[in-house]
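The chain below stands alone, shown as C-alpha cells; this is the form predicted on its own.
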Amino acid sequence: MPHPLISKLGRRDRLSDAEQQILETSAFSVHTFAAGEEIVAEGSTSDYSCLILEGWASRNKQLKDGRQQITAFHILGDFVDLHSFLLKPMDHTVVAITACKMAMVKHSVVKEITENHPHLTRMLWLSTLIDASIHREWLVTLGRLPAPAHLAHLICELYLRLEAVGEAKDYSFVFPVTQTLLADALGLSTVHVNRVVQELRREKLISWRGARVGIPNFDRLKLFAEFDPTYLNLLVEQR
C-alpha cells in the first residue's frame, strides 16, 4: 500500500523517488490511539508532528461549559499538527474519532527537510495551505449556507478528499461520525442534524446506511451544496 502522505501529495505534484524515500522513512515511531482519545492536547508543546496512517480524527475547540466546535475532520494522509513545528503551544485539541494509527515525525526531521529539500518543503507547505483553505470554506458554509446545503457541502468535500487517498470510490464512502459529532461540526443540535439527514435522503441526494454514505448523483449534490472543489487543490501542477 502506498504511503498515505505520498498518495495525498502525489495528487498535487510529482514527488521524486528520493522525496518519496524521505517521507517513507521520516517517522521515528508509530502510535495507536483509541476512539475518543486525545492525540494532541490543547496547551501542549511537542517536538514531533502526527500523521494519520489509519483512522479518522477531529480538530476541536472546547468552551468552558464543555461544549465544543469541531473545526476539521482529518483522514488518512493528513498531518494533524504539522503547524506545531512552528506554532507552540497548541491552541486546540485533536481527538481520535475512530481507532487511529499515527506516524510520529520529529520536528528535527521537518527542519532538515526545509533546509535541504526545497520542493518537498513546498509540498508540505502546500498541505498546510490546503488545511487553511478548508478552514475558510468551513467558515463560509457554517455562516452562510442553510443546514441541508452545509451538510451536502461537507459530504462532497469528504468524498473528494477520501478519493484522493484511495479511501472512497463509486461515490460511496465510510463516514464513521456520530450525529453528536456531526452536530458539533455543523453547529447544530443533534435533533436538527437528524432532520437534515432525513431531508437529504428524502430528496434522494444521499443514501446513508450505518456508517456508509452514498451519493446517487454527485453533480446534483454539488449543485445543491454550491460546492466548488477549487479550494481542495486537486490539480497536478509543478509547485
The other form holds:
There are 2 protein chains.
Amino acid sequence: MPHPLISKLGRRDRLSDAEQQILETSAFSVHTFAAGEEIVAEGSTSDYSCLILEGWASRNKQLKDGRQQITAFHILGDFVDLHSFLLKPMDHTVVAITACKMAMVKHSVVKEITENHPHLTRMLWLSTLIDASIHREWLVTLGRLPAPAHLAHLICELYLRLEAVGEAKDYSFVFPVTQTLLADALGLSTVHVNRVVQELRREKLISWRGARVGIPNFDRLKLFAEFDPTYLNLLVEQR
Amino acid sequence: MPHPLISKLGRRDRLSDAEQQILETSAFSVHTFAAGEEIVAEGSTSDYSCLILEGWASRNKQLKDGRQQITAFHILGDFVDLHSFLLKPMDHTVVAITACKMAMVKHSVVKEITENHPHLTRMLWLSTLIDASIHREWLVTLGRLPAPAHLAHLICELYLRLEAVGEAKDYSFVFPVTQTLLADALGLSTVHVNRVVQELRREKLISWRGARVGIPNFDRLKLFAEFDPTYLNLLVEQR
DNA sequence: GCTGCGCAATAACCTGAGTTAATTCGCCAC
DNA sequence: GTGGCGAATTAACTCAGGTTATTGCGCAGC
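Output the structure of the form predicted in complex with the DNA; the preceding block shows the form predicted on its own.
Whole complex next, starting from this chain.
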C-alpha cells in the first residue's frame, strides 16, 4: 500500500522520488489509540505531529460547561495536528473516533524539510491551508444553512474526501459517528440531529442504517446542500 | 513607521535584518480601495497577495440567495489572502470595509522566500496557521455560544488584535462595522444583532456610540464571553 | 431648508431548534 | 436467553432567534 500522505499530497501536485523518500521515512513510530481516546491534549506542547494511517479522528474544543464543538473530522492520510509544528500550545484536543493507527512525525523532521526541501514544504503548508479552507466552509454552513442542509453538506464533503483516499465508492461509506458527536460538529442538540437525519431519510436524500451511509442521488443532495466542492482543492496543480 | 508585517511577525519570533529587508521590499505596488469595494473576487486566481497597510477588510462567502457569511475580519498588518499563493482558485471574496490601503506582493516573491529563507517561510506559514486557529475559535462561538456571548467574544478578540498592532488602547477602539455586517459575521439577523448590542449596553459590558466601542471592564466581558486569548498566539516564541 | 438614503431602533408575530424525560432498539457479555 | 448499556427515537413544552414592517435619526447633496 502506498504511503497515504504521499497519495494525498500527490493528488495536488507531483512529488519527486526524493520527496517521496523523505515522507516514507519521516515517521519515528506508529501508535494505536482506542476509540474515544485522546490523541493530543488541548494546551499541550508536543514535539511531533500525527498522521492517520487508519481510523477516524476529530478536533474538539471544549467549553467550560462540558459542551464541545467539533471543528474537523479527519480520515486516512490527514495530518491531524501538523499545525502544532509552529502553533503552540494546541488550541484544541484531538480525539480518536474509532480505533486509530497514527504515524508520529517529529517536528525536527518537519523543520529539516523546511530547511532543505522548499517544494515539499509548500505541499505541507498547502495541506494546512486546505484545513483552513474547510474551516471557512464550515463557518458558512454553521452560520447560514438550516440544519438539514448543513447535515447534507457535511455528508457531501465526507463522501468526496473519503472517495479521494479510496475509502468510499458507489455513493456509500462507513460513517462511524454517533448522533451525539454529529450534534457537536453541527452545533445542534442530539434530539434535533435525530429529527434532521430522519427528514433526510424521508426525503430519500440519504440512507443510513448501522454505520453505513448511502447517497441515492448525489446531485440532488448537492443541490439541497448548496454544495460546491471547490473548497476541498482536490485538483492537481503546480505549487 | 515600521513595516506592519515586520511588526506583526516580529511579535511572534525574532526576524533577522536580512529577513526584515526582504519583507520591506516585497511589495511591488500599493493600491487603494474604496469602502465596500471588492479587493479579491471569489473564484479568481491571482498571482499576488494583499497586505493591509490601512483600513479594515473582511473575507466573505456568498450563498446563492444573496446572503453571506463573513469568515474573518482583517486589520493593519494582516496578509489577507496569503493562502492564495498555494490555494487556487479563491474560495471567498475579500471586501474593503473601510477605505483600504493595500501592499500587493507577487507570489513569485513569496515563492522565492520559500526557496531561500526557511525561517521566514515558517513565519509566513505561521501567519496562515493563526488565521486557521481563529477560524476554529469562530466555529466554537458560532456553534455553541448564545448570541450575546458570541458578540462579546468577537469584541474581546478584536480589541486584543487591534491593541497588538497599536490601533487600540485603554479598552476602546474604532469599530467601522455596521450591524448588518456584524450579523453576517455572527450568523444572525440584523434585528437580533441590534437586540444583542442593546443587551450588552444595558448590562454595561460594552459602550458603543457612533463607530467607537468601549469596554468598561475587560475581565467581566472576558468572563461573560468565555474568552481565552491563547488561540490568537500573541506570544513570542522560537519557530 | 428640503430630500433622499443608509443605518439604528422598535414592534408583533412566527418558527427552528433546545430541553427534559421517557421509551425502544441493537448488541454484547455471561 | 437474559440483563445491561449505549445509542436512537419519540413526545411535550419552551425559547432563542428569524421575519416583516415601520419609525427615527444623522448627514450629504442641492
